[in-house]
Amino acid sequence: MRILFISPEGLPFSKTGGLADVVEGLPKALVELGHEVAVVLPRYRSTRVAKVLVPSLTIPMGLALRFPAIADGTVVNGVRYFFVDDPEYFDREQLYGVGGVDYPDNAERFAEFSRAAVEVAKHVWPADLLHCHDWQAALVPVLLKTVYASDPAFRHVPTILTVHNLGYHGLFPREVLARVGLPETLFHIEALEFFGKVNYLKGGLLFADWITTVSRRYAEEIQTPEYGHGLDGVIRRRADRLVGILNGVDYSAWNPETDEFIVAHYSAKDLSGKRECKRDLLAEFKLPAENLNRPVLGIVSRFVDQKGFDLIAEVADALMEEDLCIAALGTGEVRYELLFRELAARFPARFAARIAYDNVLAHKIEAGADMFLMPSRYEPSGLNQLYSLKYGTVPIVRATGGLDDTIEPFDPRTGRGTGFKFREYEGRALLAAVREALRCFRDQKAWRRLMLNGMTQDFSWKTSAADYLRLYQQAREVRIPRAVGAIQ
C-alpha cells in the first residue's frame, strides 16, 4: 500500500510536540511492515532540502494565486519526504506563532499547505490513502469531497484524520472562506460553520472517511462535553468511524541501553548505570550531590493548564515539604515559568528548572530521575510516561486519556503495576499520589520490582502500526460519499 502522511510537523525536520514524534515513528514502522510511505511537511526555516521537484504550483487562494514549490527532502528510514516551499508563509521564527500568539495568517498558510499536499498526491507521489494530522491538514478531506469531488484521481482514495489534541481547532472568521478559495456553501452547521466562525478541524471531522485519535480512552473522552471542546456532538455523530489507537514509542531513540545522550547505559538486567545518570542529572541542574539518596522527580512538559500545572501551583508549598528533589524542563505560559523560577529561588538545593526546549536534557531527565510527574487535565496519548517506563523512571499520572490506558497502579502486596495514578483533578489528589510514591520508594525491594515492571513493558510502534494497517484496509473497502447531519 502507498500511504501519504500530511502533517504540519514531523521529526527529524520540525517539532513542537508529540505529533512530530508520531509522524516520525509510525511511517517508519509501516515501512518495516513492507509498505511505501511518504510524508508532506511545510518547509520551515530550519529545513534543508535536496532539490526542487516542482518549481511552481498554481494554488488559488480566493481572488489571488500563490505559487509554492514542492521540494524533495530525502529518504529517512525508508520514508520519502516532500516539502511545501513558500518562504513568505513558512520561513519564520516558529511554526505556528511567537510568544504564545498565533500568526494572523495561519488560515491562509495551512489552506495553501493542504491544497499543495493534495497536488503532491495527484502529480508527484500518487497514494492509495491520505493520512492527515490535526487541524492544519484537516482541509484535505474537505477539499477532496468538494473542490476535487469529480476528480477521478481521488475516486478511490480514502482519507484518515488523526486528532492528536482536540483542544486546537483552527478557528477563524467567516471571511476566511473567501480568502482561501472555499465555497460559501461550506458555511453551515453540517460543514465548517462553528458558532459563527470557520472551524477547520470540524470540517475534517465531518468529511474524513475515518477519524482516529491517539488512545482508546481519549476516543471515549472526546465524545463528552468535558473533553469535547464544543465538538463532542460532531464526534458522537461520527462515532461509528472513530477509532482510538495508542501512540507507540521509537525505542531506537528512547532506550537506556543505547541512548547516546546519557552518561551511562543500563538495562533491566543491570540497573547500576541509572545511579550514574542520576548523578549526572543533578550536576546538569547544579543541584547538590546530597540529593543522590533522595527521590528525584522529573518533569518535561509544556507549562500550560492542560498539563496540570495549576495543580502543581496549588500544592507547591506542601510538595516541597516532602523529602524530594525536582528537576523540571519546559516552556509555556509566563505564569508557570515564573512559578518554577520562584520555586527554584526559594528551594535552591531541591528544586531546579530549565525554561527551554532541550532534547538532550529531556533524555537525561528520563534516565536520571526516579519518578516522572504528569498530572494532566487531559492527555490524548502521552509519550513521556512511556519513555519513563522504559527508563525505570516511575510515572505519577492523572488517570486520563493515554495516561490511564498505559499506567497500571502499583500494588505492593502483589508486586503488580507500573506507576501511580490519581483521578480527581484536585491538588490534594496529586499530592496524595506523590506521597504514595514516596512511601514506596523507601521500600527498595518493592521499588526495584516496580521499576522492572515498567522496563519490561512493550509500547513499540509495531502493534500500533498493525492496528493502523487494518484501519487503512477497511477505509479502502468502505468509503462514504460525504458526511451529513452533523451537529455542533
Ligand code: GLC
The other form holds:
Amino acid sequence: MRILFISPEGLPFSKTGGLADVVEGLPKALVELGHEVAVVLPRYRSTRVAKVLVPSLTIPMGLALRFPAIADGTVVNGVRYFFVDDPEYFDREQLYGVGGVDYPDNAERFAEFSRAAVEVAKHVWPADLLHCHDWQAALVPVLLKTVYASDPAFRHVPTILTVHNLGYHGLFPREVLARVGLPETLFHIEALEFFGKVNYLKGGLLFADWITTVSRRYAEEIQTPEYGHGLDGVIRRRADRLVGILNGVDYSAWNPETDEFIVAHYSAKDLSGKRECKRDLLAEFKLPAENLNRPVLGIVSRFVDQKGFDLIAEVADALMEEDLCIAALGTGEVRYELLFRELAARFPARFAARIAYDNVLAHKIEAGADMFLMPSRYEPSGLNQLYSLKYGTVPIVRATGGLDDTIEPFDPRTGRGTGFKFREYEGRALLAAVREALRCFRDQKAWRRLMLNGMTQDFSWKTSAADYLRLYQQAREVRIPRAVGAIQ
Ligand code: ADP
Ligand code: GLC
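Please move on to the form predicted in complex with the named molecule, as the form predicted on its own is already shown.
Zooming out: every chain and molecule, the one shown earlier first.
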C-alpha cells in the first residue's frame, strides 16, 4: 500500500512534542512491514533539504495566489520526505508561535500547507490513502470532500485523521474562510462552524473517512464532556468511525542498552550502568552527589495545563518534606516555568529545574532518574512513561488516557505491575502515589522487580503499526461517498 502522511511536525526534521516521534516511528514501522510511505511536512527554518522538486505550486489564498515550492528531503529509514517550502510562512524561529503566543497567520499557514499536501498527493506521489495528523492537517479531508470532490484522482483515496490532542482546535474568526479560499457554506454547524468561529479540527473530524486517536482510553474519554473540549458531541456522532491505537516506541532511539546520549549503558540483565547515569544526571543538574542514595524523580514535559503541574504547586511543601530529589526539564507557560524556578530556588540541594528544550537532557533524565512523574490532567497517549519503562525508571502517573492504558499499578504481594497510579485530579492523590512509590523504593528487592517488570515490556511500533494497517485496509474497502456533514 502507498500511504501518505501529512503532518505539521516529524523527526528527524522538526519537533515540539510526541507527534514528531510518532511521525518518525510509525512510517518507519510501516515500511518494515513492506509498505511504501511518504511524509509531507512544512519546511521550517531548521529543515535542510536535498533539492527542489516542484519550483512553484499555485495555491489560491482568498483573492491572492501563493506559490510554495515542494522540496525533496530524500529518503530516511526507507521513508520518503516532501516539504512544503514557503519561506514567508515557515522560515520562522518556531513552528507555531513564540512565547506561548500563536503566529497570527496560522490559519493561512496551515491552509496552504494542507492544500499543497493534497497537490503532492495528486501530482508528485499518488497515494492509496492520506493519513493526516492534528488540526494543522485537518483541512485535508475537508478539501477532498469540497474543493476536490469531483477530482477523479481522489475518488478512491480515503482519509484518516489522527487526533493526537483534542485540546488544540485551530480556532479562527469567521473571516478566515474567505481569507484561505474555502467555501462560505462550510460556516455551518455540520461543518467548520464552532460557537461562531471556524474550527479546523472539527472540519477534519466530520469530513475524514476515519478518525483515530492515540490510545483506547482516550478514544472513550473524548466522547465525554469532561475530556471533549466542546467537541465530544461531534466525536460521539462519529463513534462508529473512531479507533484508538496506542503509540509505539522507537527503541532504536530510546533504549538504555544503546542510547548514544547517556554515560553508561545498562539492561534488564545488568543494571549497574544506571547508577553511573544517576551520578551524571545529578552533576548535569548541579545537584549534590549525596542525592545518589535518595530516590530521584524526573520530569520532562511541555509546561502546559494539560500536564497537571498545578497539582505539584498544590502540595509542593509536603512533597519536598519527603526524602526525595527532583530533576525537571521543560518549557512552556510562564506560570509553570516560575513554579519550577521557585522550587529550585527554595530547595537548591534537592530540586533542580532546567527551563529548556533539550533532547540530550531528556535522555539523561530517563536513564538517571529512579521515578518519572506524569500527573497529567489528560494524556492522549504519552510517550515518556513508555520510555521510562524501558529505562527502569518507574512511572508515577495519573490514571488518564494512554497513561491509564499502559501503566499497571505495582502490587508488592504478587510482584506484578509497572508503576504507581492515582485517579483523582487532586494534589493529595498525587502525594499519596509518590509516598507509595517511596515506600516501595526502600524495599530493594521489590523495587528491582518493579524496574524489571517495566524494562521487559514491549511497546515497540510493531503491534500498533499492524493495527493501523488493518484500519487502512478497512478504510479502502469501506469508502463512504461523503462526510456526515451535508455540505458539498
Ligand atoms: P506531548 O506530545 O503531549 O508533549 P508525549 O509524552 O507524547 O507528550 O511526548 C513528548 C515528547 O517530547 C517526548 O519525546 C519528550 O522527551 C519530548 N520533550 C518534551 N519536552 C521536552 C523538553 N523540554 N526537552 C526535550 N524533550 C522534550
Ligand atoms: C500529543 C499528546 C500525547 C501523545 C502525542 C503523540 O501531543 O499530548 O499524549 O503521546 O500527541 O501522539
